[in-house]
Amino acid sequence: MQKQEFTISAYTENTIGLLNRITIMFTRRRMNIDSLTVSESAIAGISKFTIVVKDTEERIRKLCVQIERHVEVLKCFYHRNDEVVHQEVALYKVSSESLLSGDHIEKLVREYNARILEITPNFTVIEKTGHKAETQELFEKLNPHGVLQFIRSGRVAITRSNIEKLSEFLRERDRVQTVLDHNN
């Protein structure tokens, strides 16, 4: 089978050591995490992990597996670039000499829709949002210009589906659970 890139979402309850516990099994599988971002997701209480990886969807189906047999963990979906969208912000830094010497950085924050964010008398700060390969591009392009710094976000993610996946589990485990009360 062949790999792809695939996102990871794992929905978990809030507790210390889970990352730690999360990262370890892509370790054991050897597993390279190409991004991996935590946050609160839409259920107050609810955590949610978006992990990039490109492995086959053999492997990646055993992991989430995997993931939810921790008990912290509620449920772990993976996707395909396809059925989701996508972010990722990065930040440039770049002399305030640099910016102001010619019109090619100005260009270039037009050309790529960033945006600055602050300008000192010794630096500025530019964002981008896009993709990782429209940020990787920027970042080529402003480099000859001399990048004091450069840092890029974990991807964010939300589903194409008209429903909400976790929602949809929670309310079958809450159905189960009331047959299985009231039979009892």
The other form holds:
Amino acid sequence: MQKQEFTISAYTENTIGLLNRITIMFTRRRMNIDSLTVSESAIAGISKFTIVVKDTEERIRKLCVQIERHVEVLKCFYHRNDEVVHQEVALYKVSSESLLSGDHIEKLVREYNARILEITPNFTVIEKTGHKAETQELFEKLNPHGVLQFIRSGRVAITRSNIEKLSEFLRERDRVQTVLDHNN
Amino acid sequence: MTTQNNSSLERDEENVTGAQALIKSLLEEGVDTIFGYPGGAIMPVYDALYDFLDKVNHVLTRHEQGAIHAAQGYARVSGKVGVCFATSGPGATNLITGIADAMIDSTPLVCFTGQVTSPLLGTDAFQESDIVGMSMPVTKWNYQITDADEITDVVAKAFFIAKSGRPGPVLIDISKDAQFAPTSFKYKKYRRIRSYLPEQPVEKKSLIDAARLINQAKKPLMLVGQGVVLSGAEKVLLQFAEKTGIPMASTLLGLSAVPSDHPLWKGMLGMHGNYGPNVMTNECDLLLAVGMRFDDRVTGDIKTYATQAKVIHVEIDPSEINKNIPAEVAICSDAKKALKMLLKLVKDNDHTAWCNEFVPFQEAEYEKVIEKDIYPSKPGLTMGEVVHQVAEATNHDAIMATDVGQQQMIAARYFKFKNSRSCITSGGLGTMGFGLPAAVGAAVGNPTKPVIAFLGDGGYQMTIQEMATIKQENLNVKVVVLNNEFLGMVRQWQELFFDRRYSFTEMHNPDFIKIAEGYGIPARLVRERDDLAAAIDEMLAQEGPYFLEVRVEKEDNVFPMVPSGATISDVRLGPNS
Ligand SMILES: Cc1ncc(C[n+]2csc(CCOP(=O)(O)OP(=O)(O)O)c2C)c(N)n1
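Given the form predicted on its own, state the structure of the form predicted in complex with the partner chain.
Below, the chain from earlier opens the complete complex, with every other chain and molecule after it.
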């Protein structure tokens, strides 16, 4: 099976140490994490991990069920890139002098749909959201004009299917719990 | 229900320390035994324990590894959660091997470690170690408490997690200030956790599909794993097997779930398992795997494993399904529930002709291996004859514990079991040093039967200090060291696969008899076959502990053997076959 890029979304309780518990599962399998974002999900108290890795679907599937074994993990999904809309944010710092010494930078900002966040006498911060290839391309174009600092966030992603999978999952989980309580 | 609420209201009013709340919580969980070893960071807990010794027993081992293996042995014989205590730093790190062992062998444990006082966390304080970080990959759940008010809730959660679903070890680290701090005591057991679903409702369709395959099968084979024992499915398993006429074989940890003399029981699977079940795995048309996880020691090369057969996998842990061997039908369930439901759907059947196909393999194995092992004609004593004779002398009604290596495989092959939960051995991790302390826990957990610990001379010396625990507690443990003066199993591999280059496997041992006597345990050495029976009789007649050393043939090998990575049906019955 071919390796390809997958976006893993894990919904978890917001507890200390869970980040570690999850990342060591990748280490143990010698999988390199390309990007990792953790933040609160739409449901209060539930965190969402978005993890980008390249591997075979078979290995990713097995990994996801094993992530789900953790007591504090509610659910773990994985998606191919065409199944999600995903973005990253990049910030570029250039000297204000180079911004003002011609219109190259301003043109690039317009051309790449980026925007200027802050201008100070010393430096200017430009922001662009997009796929990694796009933010990278802007970096390469800006760099000849002197990029002082460049940083890119991890990926955030939303599925293309129209239901929020987690709420559906939580409803189902409640139903299952009730059935189990009834049977036991 | 109401009385329970009233009484817990009453208890609610008490003002206690965190340490007292911890002990009271254990009592609420029905804990009757703790295995442990004290030290600075857990002293408040030990002090609180001192007031409850009429309600709970504490066994002081001689090493924390001993405490945790004892807790494992206790859990494995009794079906209850094993509990152990250790101090911070080195006490905590000494638990790690046992925690890893319990994780891979699905043993329910709750381990408590003391921790430095919370303001010192992260400062490299005396005896501080990040046990929560270190134990993360080998615990089902772990948690650090720095606030006394959390203790009762976390303990309740820990017990629920340890024993529900696929059981496993939980570690709770408690800072010393939380042990001292005042809190109130109010205990409420856990019944559910939002993010944790220990079992799934069984899908009707998978049961119906499974029953259809079972009813149609001409050559079905059932594989019995530890899940059968953990779910208490032994009885319904036999009803199921007898109704369907399906022959059974078990994994190492599934041993004793089925009485070894049952006509449908065909033996053990895997690397040193029986010839018939291994070969027949690659001959059957249906493989019904119950509560097992297709470990590589069982499957050999998975590419050639049972490729001709349809596979039904009954397993409580969803991550085990389709992990190693793809299942035609998966039933994600507790073995007992699944078998109960399947029992109603399957037809009465008879597979005598198919069962008879095992006979030539049983005969070949008997002639080439078993007879030579248990009734040897050559002069040197064999491990097989010792295990066989001890088992016969106990009428197969004892609990067997083993260490790891040749003696483990021989004990597993020849002991023959009557009662469930009577085979205590380290399967997934293969932990040398497990046997003696596990026997301690087994004897505490089931005092009605003698515990026979078969140990190698190597593994015995890894946890030999637990002889003192056996003596102090006067436990009915019969320690049988099968001394070949080698790290036998490694030597066997060197002989077979490394041109007999015996690199660091020969052992110059101390005088084990003197050592046992030094511990105050009656001891006897057997070198000659003629002395064996009398020594075994003396051992079993002795009340309490006994030590028997048997000098066995130095370079015997364990057969049958599936070389690692080979196809399961390529079983070798001897060095040249
Ligand atoms: C803690 C640990 N270290 C090393 C090993 C590797 N190992 C497996 S079997 C074995 C030899 C065991 O020798 P002994 O205890 O004398 O038993 P025998 O095989 O001779 O019965 C060794 C070293 C292990 N399983 N566990």
